[in-house]
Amino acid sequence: MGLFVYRVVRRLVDRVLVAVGRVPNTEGLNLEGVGVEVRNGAVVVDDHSRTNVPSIYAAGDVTGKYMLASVAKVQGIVAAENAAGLNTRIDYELIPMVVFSDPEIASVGIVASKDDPRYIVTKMPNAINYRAIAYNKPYGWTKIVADRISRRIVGFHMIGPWASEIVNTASIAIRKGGLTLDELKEWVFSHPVFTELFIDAVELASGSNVYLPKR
């Protein structure tokens, strides 16, 4: 299958770039020599960016954690502050993931299917958003996952315009226990904006959306 796809693409373009992943660049650093734990080529760190050697910290792709610039930035800040005597940490439990394609794809939190009895799972078409219509981008969908018992939002997944931006709003709502659907539907957003896709999806999940029936 891979060879077939390659041959088809070769008929359309002159060159093909294949990105098959990344590996930590730790070879030759003699980390084992100073007692730093290395697992599968990656430096093992805790949520304080500290290795098993208390005076040695690591940040970025060498840790093998997510390998995202956003994560590396916070790891670096945390490492520097802790090396200076502070006590800060990075929260690995909620990391937004984004694919900067067209349309954009973004995801954070729990992934669940609609038939999972533990969750309320609602998918809303982005075509109802006035900003998306104005920008001629009325495609994709926004998905909300909420705990069925507590009604707290625990997941957000989206394909569509500005998904990379909207996922951060969802991350704030999910973080630290999560806000409930009823709490979130009280939020007032500016209008018309792409970010309304998040709050409209929440309203649909709670049964109060003005654009679509509950689904």
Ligand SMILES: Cc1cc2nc3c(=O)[nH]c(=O)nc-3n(C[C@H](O)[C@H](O)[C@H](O)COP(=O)(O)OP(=O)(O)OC[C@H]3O[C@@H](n4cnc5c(N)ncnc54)[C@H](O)[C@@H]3O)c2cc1C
Contents of the next structure:
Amino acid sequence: MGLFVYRVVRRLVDRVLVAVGRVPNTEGLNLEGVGVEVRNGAVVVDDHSRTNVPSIYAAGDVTGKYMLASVAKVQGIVAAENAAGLNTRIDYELIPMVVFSDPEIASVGIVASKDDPRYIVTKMPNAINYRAIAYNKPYGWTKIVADRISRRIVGFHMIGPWASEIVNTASIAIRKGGLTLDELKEWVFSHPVFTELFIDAVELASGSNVYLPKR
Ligand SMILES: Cc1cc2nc3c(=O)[nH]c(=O)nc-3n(C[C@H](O)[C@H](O)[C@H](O)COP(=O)(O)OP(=O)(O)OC[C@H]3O[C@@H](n4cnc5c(N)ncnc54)[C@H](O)[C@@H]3O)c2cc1C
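The form predicted in complex with the named molecule is what I want next, because the block you gave corresponds to the form predicted alone; please supply it.
Let's see the whole complex now, leading with the same chain.
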């Protein structure tokens, strides 16, 4: 498959730059000397950004967790606050993942197939969104994953305009057990906005959608 993709790309462009993969840079810090636990080159921390040595905290790529600036920032705040005597933690349960391509790709929470009986999984075409039409970006789709029994939203996945922004709205809805599809449907969003893609996809997951023709 990789070779196939490579051959197709070779026909379309002259050069391909593959810049993936990062590793924690812990060399030369004498971590072993001070007794800090290092696993696979990364400093082991808990969700309070504490290492195994009480006076030493770590944040960022050096912890080898998600290696994202968004995570590094919160890890750093948490490290500083705990070092100052507070008791704060980072929630690693829900980290939005984004690819800043065109179209953008964004994902948070549980990934499930539509055949999985545990979940309601719906995929909505973004072409229904008025703002997307106005901006000539009516492409891609928005997927909602909800627990079939509780009807709580547990996953959001999107390819399309402003996916990198909308994923954060979804993240708030999913956090701490998640809101139910019926609770979410009560929210009134401003109009016309790209974020309506989220609430419209929720509507579809709950069994209706005012913009999609009935089948
Ligand atoms: C091409 C690329 C694109 C990315 N895009 C995104 C993105 O879109 N969104 C996102 O969330 N994340 C992105 N990331 C990841 C993000 O940049 C990192 O997760 C983030 O910068 C980690 O922060 P950090 O402070 O741990 O490390 P860094 O930002 O790497 O900072 C470490 C600093 O420590 C310095 N340093 C190293 N060794 C020593 C030493 N011995 N003594 C003193 N100083 C030292 C370095 O010079 C550097 O200034 C991207 C990364 C790359 C490479």
